[in-house]
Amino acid sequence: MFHTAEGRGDFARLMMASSLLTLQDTVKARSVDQNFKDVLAYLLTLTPPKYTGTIDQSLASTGKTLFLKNCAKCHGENEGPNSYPNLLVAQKEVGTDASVIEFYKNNQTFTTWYNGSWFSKNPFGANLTPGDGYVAPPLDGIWATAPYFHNGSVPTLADVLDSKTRPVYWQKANNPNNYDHQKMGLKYEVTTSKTDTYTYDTSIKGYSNVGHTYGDILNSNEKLAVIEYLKTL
């Protein structure tokens, strides 16, 4: 609902719609709806976890300059509550997998029902408006949110910044300490094919790791600097 910017209006009611999976009647739905404003209020109090490793502050300072020049237009400057632009980036611009967008645009049955239902009624109404892009997410706490992209197709931030290194087939490392502090993300093993159900196969429709090639213009030292800065968010 949010990374495609399809959900518009009251966020509490948009989230409350997930209760449709378990509710049997509108009486209970209205009761749940009354509580979701409190759920949203609680979520807004949460802060991202601090990075647990060491940070090279000098390198991070260089990375911040590069970030503000190359990344902040879409992801925000991280300088306060009003510095996040909440920008919807056209899919043809960012180039990431379009399957989610295509699904919502080509399957209007639920959208039409939702927009004509009680969920869209004021006060606190919400509606669904399929668009043509993805919202660039805020990056606070990004070190802890791997894998990356809206479909989880890229295991580390190093791979986000270098499209040529992204694995076609990969599996999360099967050990308790599976965080990669160097590449910033999940430790993973590259395979040459889909070996089992735990293999992420980027050749499957909807699972592609293409797009968001903005980091490719940076040299290796600049990529390291940006990653170091991202640790501070």
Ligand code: HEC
Second form
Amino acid sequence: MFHTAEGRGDFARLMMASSLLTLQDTVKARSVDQNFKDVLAYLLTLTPPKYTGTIDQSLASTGKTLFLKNCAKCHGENEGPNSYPNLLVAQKEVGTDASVIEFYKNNQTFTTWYNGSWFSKNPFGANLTPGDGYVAPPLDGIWATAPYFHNGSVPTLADVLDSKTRPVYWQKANNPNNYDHQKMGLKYEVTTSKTDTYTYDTSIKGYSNVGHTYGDILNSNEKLAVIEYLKTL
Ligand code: HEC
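Moving on from the form predicted alone, please list the structure of the form predicted together with heme C (HEC).
What follows is the whole complex; the chain from before opens it.
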């Protein structure tokens, strides 16, 4: 669980932690802990919303072949026995912003405390074991979850697939109809600098949009085909 796979053990225990901030006593905390396995079971029944726009099925089928060749070894085949491999990919392989990983390497106070605390006690114990990379996430419902990567640095799927088009400074369009059905993701405006607090500035430490260049070898038609396939997930 979590981008660097730091959450291990019982996920319900990891998820219930934020509830503790609002509780008044340990009796209530114990009851939340007991009930949270039901919340987790409920979450596991949820399926992602289907893409509401049109899908060119023949293009999507070409995209599926390209996806199986170029992407599935990390993200899985989305169906069948190799549906989802649940892989932690080394940061030096995927190349996305390393700050979260460096943070955990240099700041072990919290993880050490957590792993010796009540949270780690069985039954239902959990522990924090940050990895040296990022989980290749499942891509079901990916059309609906822009912006992309663990730091939300890339506004659309088209930009995930083409590292050269990723904007350095960008702002999401400030209107309710801000979904881009061509590039698949947030409609955005490119600015030449950080103009206000709403600008996503990829030059700030931790905000970089580098890495994950696996789409770059695809030509423009192939990129469109992969995007069409991603709409079906
Ligand atoms: C070597 C493993 C690997 C390959 C190959 C790979 N990916 Fe990824 N992918 C990752 C990892 C790891 C992440 C998470 C990176 C991060 O968050 O910093 C990721 C993230 C993504 C995301 C963003 C997910 C999100 O929720 O923000 C998309 C979309 C994606 N990959 C699509 C693809 C497509 C399409 C291909 C093939 C062209 C591909 N990937 C090939 C490992 C891989």
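Numbering follows the first chain given and starts at 1. In this text the structure is predicted, and so the values were computed from the model without any measurement. Rigid core (definition): largest C-alpha set, two forms, superposition within 1.5 Å.
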Establish whether a shift of 2 Å or more occurs at the C-alpha of A29 between the two forms, with the two forms superposed on the rigid core.
yes
C-alpha of N221 moved at least 2 Å between the two forms on rigid core
no
Is_shifted V210 between the two forms (CA, 2 Å cut-off, rigid core)
no
Core-superposed C-alpha displacement of L20 between the two forms, in angstrom, equals 4.0
